[in-house]
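Take a look at this single chain in structure tokens; it is the form predicted on its own.
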Amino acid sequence: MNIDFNADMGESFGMYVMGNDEKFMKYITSANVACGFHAGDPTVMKKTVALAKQYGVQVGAHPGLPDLQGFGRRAMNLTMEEIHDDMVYQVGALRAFVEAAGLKLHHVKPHGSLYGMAMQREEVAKAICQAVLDVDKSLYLYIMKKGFAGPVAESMGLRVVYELYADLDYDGDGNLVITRHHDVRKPEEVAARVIRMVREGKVKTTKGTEIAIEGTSVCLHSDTANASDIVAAVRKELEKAGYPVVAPKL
């Protein structure tokens, strides 16, 4: 089985700096690019994508809600034709980037608080994949393998990646624990998380239970606090553990 391996990525703003996305390139196979809302600026967004060719990393886009000043991470009340409008307005600028570039934008991937309403509603996830589909048919979506979002995916003609994710909780429910910082987490026991959710398709949750998981996609944030040497952990032990570590094919 093909692993692909994620990451957000293109997360600085202006004179703000967040995380390393040079270092992290060596060793992701798909990057979800900040569109601008909660992170990222137009310039952020055109160096992202040059960084992702130069490593033969696949570019997807990584919308959020408008928040800058909560990272995306805050719940808001936005109308499904805000949300989108809103997705079709950041997927198209970064398309334009990757296009500029070269490039074929790969994938679709909301950020934060929106990833979690595509999940819990059902009218978010409709409005989020239409406004992919009207970008582009072609692209993929990348979601977790729970709620509405993936089977509304299917259902509306999507490509679907489904999603495991490296330095977030799970819940009791199978639902992600989104926090507006994340955790210092040990590299070693993140990669050993992973590498079970892989093969055995199981996670421990913050219940002390443990929950049946399903995906072919891991996913790192660059803005924990040690995620430099967390994503070389993972992926050498993905790797060692005979895993291809390869984006899925346009």
The other form holds:
4 protein chains.
Amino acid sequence: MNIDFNADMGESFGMYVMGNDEKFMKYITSANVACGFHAGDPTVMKKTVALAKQYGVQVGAHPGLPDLQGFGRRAMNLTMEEIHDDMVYQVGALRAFVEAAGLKLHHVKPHGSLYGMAMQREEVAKAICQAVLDVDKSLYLYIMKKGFAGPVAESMGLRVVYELYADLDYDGDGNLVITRHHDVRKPEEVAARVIRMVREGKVKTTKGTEIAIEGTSVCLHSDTANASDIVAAVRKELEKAGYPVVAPKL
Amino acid sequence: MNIDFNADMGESFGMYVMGNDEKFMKYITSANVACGFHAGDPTVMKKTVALAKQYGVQVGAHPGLPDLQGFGRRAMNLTMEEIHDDMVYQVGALRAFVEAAGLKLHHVKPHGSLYGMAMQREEVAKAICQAVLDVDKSLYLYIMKKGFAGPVAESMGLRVVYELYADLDYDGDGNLVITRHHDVRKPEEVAARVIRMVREGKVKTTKGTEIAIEGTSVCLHSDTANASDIVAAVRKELEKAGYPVVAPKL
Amino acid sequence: MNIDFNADMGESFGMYVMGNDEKFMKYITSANVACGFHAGDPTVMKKTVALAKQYGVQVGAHPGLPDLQGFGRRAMNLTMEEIHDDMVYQVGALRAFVEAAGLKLHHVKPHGSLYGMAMQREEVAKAICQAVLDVDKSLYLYIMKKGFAGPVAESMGLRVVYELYADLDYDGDGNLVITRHHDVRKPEEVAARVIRMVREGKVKTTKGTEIAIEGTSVCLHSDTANASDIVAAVRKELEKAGYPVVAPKL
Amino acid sequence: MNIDFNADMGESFGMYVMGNDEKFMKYITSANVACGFHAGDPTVMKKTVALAKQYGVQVGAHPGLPDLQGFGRRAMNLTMEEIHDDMVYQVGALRAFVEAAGLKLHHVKPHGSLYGMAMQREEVAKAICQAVLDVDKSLYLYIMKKGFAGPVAESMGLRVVYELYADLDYDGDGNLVITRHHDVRKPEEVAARVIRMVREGKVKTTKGTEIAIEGTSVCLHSDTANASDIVAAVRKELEKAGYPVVAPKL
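Now show the form predicted in complex with another copy of the chain, given that the preceding structure was the form predicted on its own.
Let's see the whole complex now, leading with the same chain.
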């Protein structure tokens, strides 16, 4: 079984820099590129696609809510039609840069509140999946195996890649504990945790309990202080354990 | 020789309504659809594409400067890279809606200040044409046969459709006199003027002089009070004179 | 007892026109002027203040959520700090135009979702009232007498003006039925309904039931087709019944 | 003669951090706070005002063009009315936070392209000065003594504070050489240059020539790598030379 490393990329905006794309791109196998609504702008998108191409990283669209100030993390009460249309717009815009670079768009991963809403509300999951299908039926949807998004996507015929979170905690209900800044963690501990998720399908929650977990793509964040140490350790342990780190086939 | 009728469409935004798309779409053969920077939003774009499809109208992208408040009419000092990237983004976004509707994107026409800058500055013309090529080499560029855009586009291998303006005046230098509101004009006078532009390649300017003019697509505006009378009169006279009103072939 | 007529004004944005401010301003006694987040822009604000001054209408700030596309009607999950700060910003911006025109700011009325959130969530009511206090303790808060906003405002020492809605329906729970477009209503029926609300403190709901209602400012909308007939009829009946139509004293 | 140290502050936006406000505020005597158009948001503004208060720093408004992506550095062809109104709006918004903090607004300094346009075009200088007067006649205008802004401001009765740039170069025409990133400079060299500007009214340009220069406020940038060393050195030399570092009196 192959394991994919995905990370959010292209989150800078105009003069504002966010993340460490230049440094982190080489460690991952697929990049979730912001599309200009919650982060990113056209020039940042073009450059991020070029950087991914340079390192042979698959490019996915990372569309978010239309709220730059809130970074797409403040829930907004959009209609299902608005969610669908905002997705088509953003994925289409990124696809143009990907194809202009001679590549093919690989996947879609909703960002922030949109990601959460996709798991929690069936109608949102449907709107998002329909948007992906409307742009390109062969795109992967990246999502956690929890809540509505996975089953909805599978029933609608989308190819789904389930995610494991390496550097965020799961709470007692199996939800992610989102933090504004990502804490430094010991690389070997993160690696051990990922190995366990992959091999045993289990992870320890912040409550001390254990929950079942399933996925083939490990999500990592570029802005943890020791991000490159973490990703190197996880990759090394995965490869040692017989899991090649490779993106899902285009 | 066929003559095309193009008009700007999809300029509403959220709750704000602009133009008379529902009423005017049936009179034209190609629609320039706003892409969300100077006007339009994702839902407006989707609905405008659906309306064009309903009437068999070809759909083009109408990208503009990133300035909703100024409606893309306030010149902005973007870099050539920003112009290129803003174009790719917008054209890509619209293309996604066009393809989701089972259609193929037909053309690109820059909006407002971007249109003017394309005629006046060679480097802008190049940036715009490169963006169109980067998205799809088969797209038509709609532009006036004046200034840099036409020759640059032709030399770069783009298919160009030259425009004639039916309901705007040309000043002594052959530039358009842009007005905030479009005056009511006598339909038969507009029709006679268009016939003369098409047949004789001449038009009278606001200075009373005559200038040479060339084009195969007539641009019309949906928000003139008697817009439908004008477009009907122009079409009738063109067809009487042996010019079928048809969009350039996809 | 005096009765005030308030209406939302200054909701145009750039080239986009909304409402009939020019025509409707003369019928009202206090104007709620949009502040650039959900509608309005600086030039629209300045012109709206000038128009209010021309007709001797009191000027209030009408701040909304930062969502122009959604017109401030899509609930957003802002923090209490963000709500407070977004209010201070918008009220301060409008106040500058009011004072530049030689007037004094009269009141604050939250717009759309912000108005609804102020009634439904105590913490939001507190954040909003604190923002008003932080800008100017003498400002009136316009709000419905229902839910948290009124009691919170009174307990925090704000001067409160309760609103009655003339041209919108109340549902069985006493909440407003918000519609995208305002229906034409018979002026004499609206007038009778307002008289009853003012004199008897009662109104019939869409369920056919009766609820208690209390207020001294009647909110009217400028974009109903027969808005000026309605406002004229309501004023005539109120004055006949002994209620002068006058804004709350500055 | 007192010398003032001013710096641009509050340029972060939402999750995006810019500058080193926390660290740099203690070194300056007046802060130019971004007002939400080219940078800053309401919460950033409030926090920046609080930080200035903590260090006894005078607070000025730093309004810019409505272009967050371009950071207010891309010239935009606004009408004089739009420039005036955009200024009143932003200065009014910031003033609300300043007064809510129990302070009084001290000055206005236009940002980026707006600053440049104020020096180069008389009509822009007038629009900007009128806006400052319309908000509060007692506000200082911070500007370079070059071009139209100074004379216009003085003739319109504004109090003007002329600026000297410590960490940017002047070109042969006396214009600033604006760079995206501010180079590390030797603190003692910057200090010597400032002393010479203050005492002799002269500065060396990038052409090697000398030009006359006049001013009482030194502008410094917080994002140079050794910014705090520079500001400490400049202050030390100024005080040694008998120039107290103090903001202009409120």
